[in-house]
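Shown next as C-alpha cells: one chain only, the form predicted on its own.
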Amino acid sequence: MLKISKDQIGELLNIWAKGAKVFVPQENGGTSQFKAWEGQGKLTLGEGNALEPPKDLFFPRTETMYRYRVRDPEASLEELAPLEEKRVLVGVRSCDARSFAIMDDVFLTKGYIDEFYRQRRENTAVVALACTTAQPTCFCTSFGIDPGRAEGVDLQMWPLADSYLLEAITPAGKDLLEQAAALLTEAADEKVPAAAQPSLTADVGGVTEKLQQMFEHPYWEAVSRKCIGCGACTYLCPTCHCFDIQSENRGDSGYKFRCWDSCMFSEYTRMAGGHQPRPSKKERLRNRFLHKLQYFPERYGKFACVGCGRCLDRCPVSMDITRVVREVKEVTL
C-alpha cells in the first residue's frame, strides 16, 4: 500500500497526463463532471460523486460512426480511424465502476461487439476512489456494491485526512504507480478507512419475479401521473444506453452519427407510419422501471441500476426508484 499527499494530486495527474489523456471530476458551470485535466481546475474528488457520470467517455452523447460520399453511379464509405489514445479515468466511485460492467454486457456480449465502445474501454485505465461518506440519495449497497472497494478497476484510492492511500489491482494500475513513484511513500501502518454506509436502501429481492406479473397492473397509471417526461433520469443514469442514429447530408457527402436518446421521450418508439406503441407516460415510465429491474436481470442476470442516486437527486418531481421497489413488492396482484 502506498500513499500520496492531497496537496500533490495535481502533480500526480500531470505525471499521468504525460502519457495519456486524464479525466477527473472537476467543477464546471456549477456542476461536477469528468473533464480532461489540463494542469489546472477545481477538483471535486472529495465532494461526493460527480453529478454527471463518466458514461460519455465510453459512450459519447454524440458520435460519428462513418462518413459517406455519393456520386452517381458510385457511393463510397469512409470508416473512422481506430481510437489509439491512451486515457486514465480518475476518481470513479464504486457505483460507476459497476455501471461499466453493465455497459460491457450491452456493447460487448451476446454475439455483438461495438467497436467504438470496445476501443475506448480497452484504452482506458480506471482509478477508483472509495466512498467514506454516503449522500442521502445513495443506495449502492442494495445491489451488493461495496462503496469502499470498486470492482473491475485498475487502481483503488482511499481518502484519508490529508492524503490518499493507493493500491494497484492490475498491471495497468501498477504501471500508474511506477510512473509516479517519486511522489509516493510507503503506508504500511495506515489503515483503509471504513466504507460509507448508505441510509437509503431498496430491498430488491424478488422484485423481478413480482414485476413479471405486473405489466398490465393499474399501479403504473398511478405512479406515472406526476412524471413530466423530461428525461433527466435517463441522461444522468450511468447505465442508460438508448441511442438514435441520424444522418447529416451536405451536397454529395455526409455522415452517420448516433446520439443519446431516452425511452422517456414520446418520439422514442414512434414508428415510420406514425404508430406509437408507448403512447402515454404510463407505458414509458413502466418501460424504464421494467428495464432496470426486470428485463435486464432476465437477459444479463443483474440489475441495471447501481444505486448512485442521481435520478433521485435531480428528478424535478421526486420520482424515487427505491419507493417504486417498495411499492411494487407491496402491490396486491
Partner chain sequence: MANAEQVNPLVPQIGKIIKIVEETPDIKTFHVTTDKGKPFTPMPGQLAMFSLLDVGEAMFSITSQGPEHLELAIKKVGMLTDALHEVEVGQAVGIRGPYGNGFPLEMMKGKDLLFIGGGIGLAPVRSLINYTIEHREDYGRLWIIYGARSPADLCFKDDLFKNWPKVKDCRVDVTVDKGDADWKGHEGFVPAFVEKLGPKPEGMVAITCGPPIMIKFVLQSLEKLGFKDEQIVTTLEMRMKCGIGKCGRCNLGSAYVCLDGPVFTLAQLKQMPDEY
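Positions refer to the first chain, counted from 1. By rigid core we mean the largest C-alpha set that fits within 1.5 Å across both forms. Please read all numbers here as calculations on a predicted model, not as lab measurements. First, how it differs from the form predicted together with the partner chain.
- A displacement of less than 2 angstroms separates the C-alpha positions of E178 between these two forms, with the rigid core held in common.
- With the core superposed, E122 shows a C-alpha displacement below 2 Å between these two forms.
- Taking the rigid core as fixed, one finds a CA shift for R250 of 2 Å or more between these two forms.
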Second form
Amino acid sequence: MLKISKDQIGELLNIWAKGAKVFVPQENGGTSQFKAWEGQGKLTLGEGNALEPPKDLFFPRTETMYRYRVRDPEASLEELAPLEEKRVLVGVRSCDARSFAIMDDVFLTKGYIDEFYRQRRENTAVVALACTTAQPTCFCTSFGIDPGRAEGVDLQMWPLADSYLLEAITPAGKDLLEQAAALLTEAADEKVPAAAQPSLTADVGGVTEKLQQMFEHPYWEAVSRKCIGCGACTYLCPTCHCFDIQSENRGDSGYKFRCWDSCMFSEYTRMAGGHQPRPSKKERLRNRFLHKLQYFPERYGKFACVGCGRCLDRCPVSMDITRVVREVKEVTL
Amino acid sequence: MANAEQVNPLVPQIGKIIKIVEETPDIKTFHVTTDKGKPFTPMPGQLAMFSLLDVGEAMFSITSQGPEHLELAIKKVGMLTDALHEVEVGQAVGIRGPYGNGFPLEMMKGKDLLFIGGGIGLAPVRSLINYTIEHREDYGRLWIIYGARSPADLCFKDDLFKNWPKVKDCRVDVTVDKGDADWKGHEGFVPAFVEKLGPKPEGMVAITCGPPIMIKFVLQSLEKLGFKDEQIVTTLEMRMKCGIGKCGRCNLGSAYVCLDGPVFTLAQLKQMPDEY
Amino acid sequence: MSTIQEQMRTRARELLTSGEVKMVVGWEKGALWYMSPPAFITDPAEVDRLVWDEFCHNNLAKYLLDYKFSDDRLAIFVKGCDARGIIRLLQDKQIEREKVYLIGINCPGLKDERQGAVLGEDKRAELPLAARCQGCRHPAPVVYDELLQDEGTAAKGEVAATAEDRFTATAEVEAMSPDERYAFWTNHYDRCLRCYACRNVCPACNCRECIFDRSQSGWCGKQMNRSENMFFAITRAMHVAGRCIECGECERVCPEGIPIMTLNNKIIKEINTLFGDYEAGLDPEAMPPLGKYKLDDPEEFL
Ligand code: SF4
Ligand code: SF4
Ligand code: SF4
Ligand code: SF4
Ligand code: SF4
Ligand code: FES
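Please move on to the form predicted together with the partner chain, as the form predicted on its own is already shown.
Now the full complex is given, and it begins with the chain already shown.
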C-alpha cells in the first residue's frame, strides 16, 4: 500500500488535473461541494460528506440535449458533440459510490441507454475516501455499505492523522497512482484505519414486503402532515434521478434541456388537461418513500437509498427515513 | 424495442406534417413523415413523443400508419396542443419513438374483439382496429362501440360510418351523449350503451380507452356482463417526459407506463396502485 | 410553576379531550437531539410527544393553509414569529380566526441547530442563538387566545434586537462594490437548487398557484442556472416585499445555506426608507405599504 502526506494532496490533484478535469469537495459559501480543482481552493476532505452528492457530475442539474433552429415551417436540429472530457472524481464516500451503481441501473439498463449519462460515467475515474467518523445523520451500514471501503471505485483512500493511504482497485486506479509516483511512498507500518460506525440505523429487512400492503394505509396521511413539499430531499439525494425536459427559445433558435425534477412537486405529474394523479403531499411523499423502499427494489433488486442522511440533515422538518422504516414495520395493517 | 437508427433515444428526428384532418372542433389528425420516409414502424398501441421544437414535447398514441407516414390524433388541451392546432401542412416537427408495449396481439389471436372507445379515446384503439382488419384471418369477429359528447365530437367519421362497417364480420355501434336535429342514432352514455348491447364475454377480449371517468364505468359494465379481468384491456395516459423509463414521472408502482404500458389488462391494473 | 412543555401537554390534552379542537399542532423530538420538527396530535393519548426546547424552529402558521377547507378547529402553538405569521395569513384572508385556537409562548430565542450538528450534544449549553432569532424584535406573540406562563429562567431579553441589528448583514453587502456584490449574490444563488423550501415554508408566500410551479408559462425557466436562479431569487424576494414578517425561516431551511434574509432585509430597509417604518404581521388592520396607494407615494420605485 502507498501513502501520501496530507500536505501534498494539492500537488497530487495538480498531477491528475494534467490529464483530466479533477472534481473534489471544496468549501463554497459555507457548504462543501464537488467542484473542479483549479490548483487552489479550500478542500473539505475532512469529516463529513459533501452537501451535494456527486451525481451532478454524471447527471447535471441542467444539461443541454440538442440545439434547434426553427424558421416556420422549416426546422433543423443539431446534436451535441459527444462528451469526451476525462474526469477524476476525488473524495467519494462509500455511500455515494453505491449510489453510482443505483444510477447505472436507471440510466444504463432496461432496454435503453442514456447516452448523456453513459459518456460522462465512462470517462470518469472515481477515487474514494473512507470515512472514519460518521456524521449524526449517517446510516449507510444499514444498507450493507462499508464506510471504510467503497464499491465499484478505481482507487480507495484512507485518512490517517497526517497522510492518506491509497490502494488501486482497477487499472484506471493503478494509472492514477503511477502518474503520481513521485509523491507516493510505501506505507510500511501504517494500518488502514477503522471504519466509521454510524449510530443511526434502519432495519430495512422486510420493509419492501410490508410496504407492498400499505399503499392505502392511513399512515401516509399522518407522516406527510409536516412535509412542506419542497424538493430539498430529492435534489440532495444521490439516488433521485427524476428529470424534466423543456426547451428554451431565443428568436428562431433554441435548445432542449433536461433538468432535475422532483416527485414532491405538484407540476410533476399534472397532465395537460389538468388531471392530477397525485393531488396532495400525501401521495407525493408516499411515492418518494415507496420509490426508494419498494418500487426500486421491485424493479432493480436493490434499495434506492444509501443511507447518506442528506435528506434528514437538510429537510426543513427533519423528515426521517429511518423512522419511516421503523414505523412502517410497526404499524398494523 | 429501441430504434436501431437512433443512437440517442432522447433526440428526435425531424419530421414534417403532410396532411391534417379536422376530426372534430377540437381534434385533428396529423400525418407525419420524414425525409427518409416513415419515422419508424410502431406496433398498435405504441406511442410517439411528438414536438413542435420551440413549444414543447408530449406523448401521443399513434392512431394509424401508412407505408410512408404515421398518424397522430390530437385533442386541444394545453399549450403544445393549442399550438399544434394552429400549424399548417408543411410544418416541421420533432418525433421520437416508438414507445411502450402496445396491445397484446398474441393474447388476442383467434378471439372476438370488442372495442369500446369514448371521444379521443378511439385514437389508440383505432391502431389496433386497423391492424386487425389488415390481419383479418388472425382474429374473430370485430365489434366497435364508440361514443362522443355530440355528433360533432365523433372522431374518424369515415372509418365509423364508411370503412369499418364494410369489413367482414365487423359491427359498429355509435352513440352520442346528446344528439342534434339531424342525429338519428343512439343517444346515451357509452357504459349504459354497452350494457344495453350486451356483448357475451365467451371467447372475447374487450379493449377500452377514453376519459378516466368513462373507463371507470365501462369497466363496471363489463364486469356486470361477465367479463373477467384478464379479458379486459385498457390503455393509460400519464404525463411523460422521457418515454424510456428514466425520468421517473409516469410510474404506477414499480412499472413505468411509458415502457411497461401504456396497455394493461385490468388484471394487471388491479395489481398496481390506483394512482392514474 | 410547571414548565412550558408541561403546560403544552396539559392544554393539548384538555383541548382534544373536550373536543374544542380536532388537532393540536406543536413540535416533537426528531431523529436527533437538535431536531424538533412539527407534530400533529389528534389523539389525547399522544400529547406527551409534544416538546418545547431550543430547537422548536418551524413556523407553524403556514400549516393552517393545509386545513383551510376543513371545518375542524385546530389549536396551534405560536412563538413571536409564528404569531406574526398568523397575522400575515389573516391579513391575506387565507384563514379564519375563529377556526384556530392560538396558544402563545414567550420565546426565549432558539438555538442554531446546524451548530448543534457540528459541535455535538456535549456543547448543547453553549450553542449560539440561531441567526433567525438574532434580529428578532417581537419574541412575545402579538396575537393569542391564551399565553403559557414563562418559566422565568429564559433569557428573554436576549432576542429583543434593536431595529438596526437586523440590517447588519445587509449593510455589509451594501458596502461592497457592484462587482463584489454581483459575485456575492451569484456565488450564493449559483448553488440554489430551486427546491423552493424557502417559498414553501414562508407564511407570506400563499398564492394559490405560484409562477414557479408553472414552468410551461415561460415566466421562469426550470433550468438551474445563473440567470434563472437570479430571476427566481429576486422575484421571490419582491413577492414577499412588504409582507415578509422576518421570521427567517426561508434562510434557516435553505439546504444550500443561502443568506436569503440579507436580501429580504434589503427590501425591508428600502421600503422603510420610501414609505416609512413598517413591520409586517403585527397589526391585522394596518395595510402593508405595497398593498395600498397614496397620492404622495414616492415614485423612484416605478
Ligand atoms: S425535504 Fe422534507 S419537507 Fe421538503 S419535501 Fe422532502 S420531506 Fe418534505
Ligand atoms: S433517501 Fe436520504 S438517506 Fe437515502 S440516499 Fe437519499 S438522501 Fe441519502
Ligand atoms: S453515510 Fe457512511 S459512507 Fe456516507 S458519509 Fe456517512 S459514514 Fe461515510
Ligand atoms: S420571506 Fe423568509 S423571513 Fe420573510 S416571512 Fe417568508 S420565510 Fe419568513
Ligand atoms: S431554499 Fe435555498 S436552494 Fe431552495 S430554492 Fe430557496 S434559495 Fe434555492
Ligand atoms: S416518461 Fe420518463 S419514465 Fe416514463
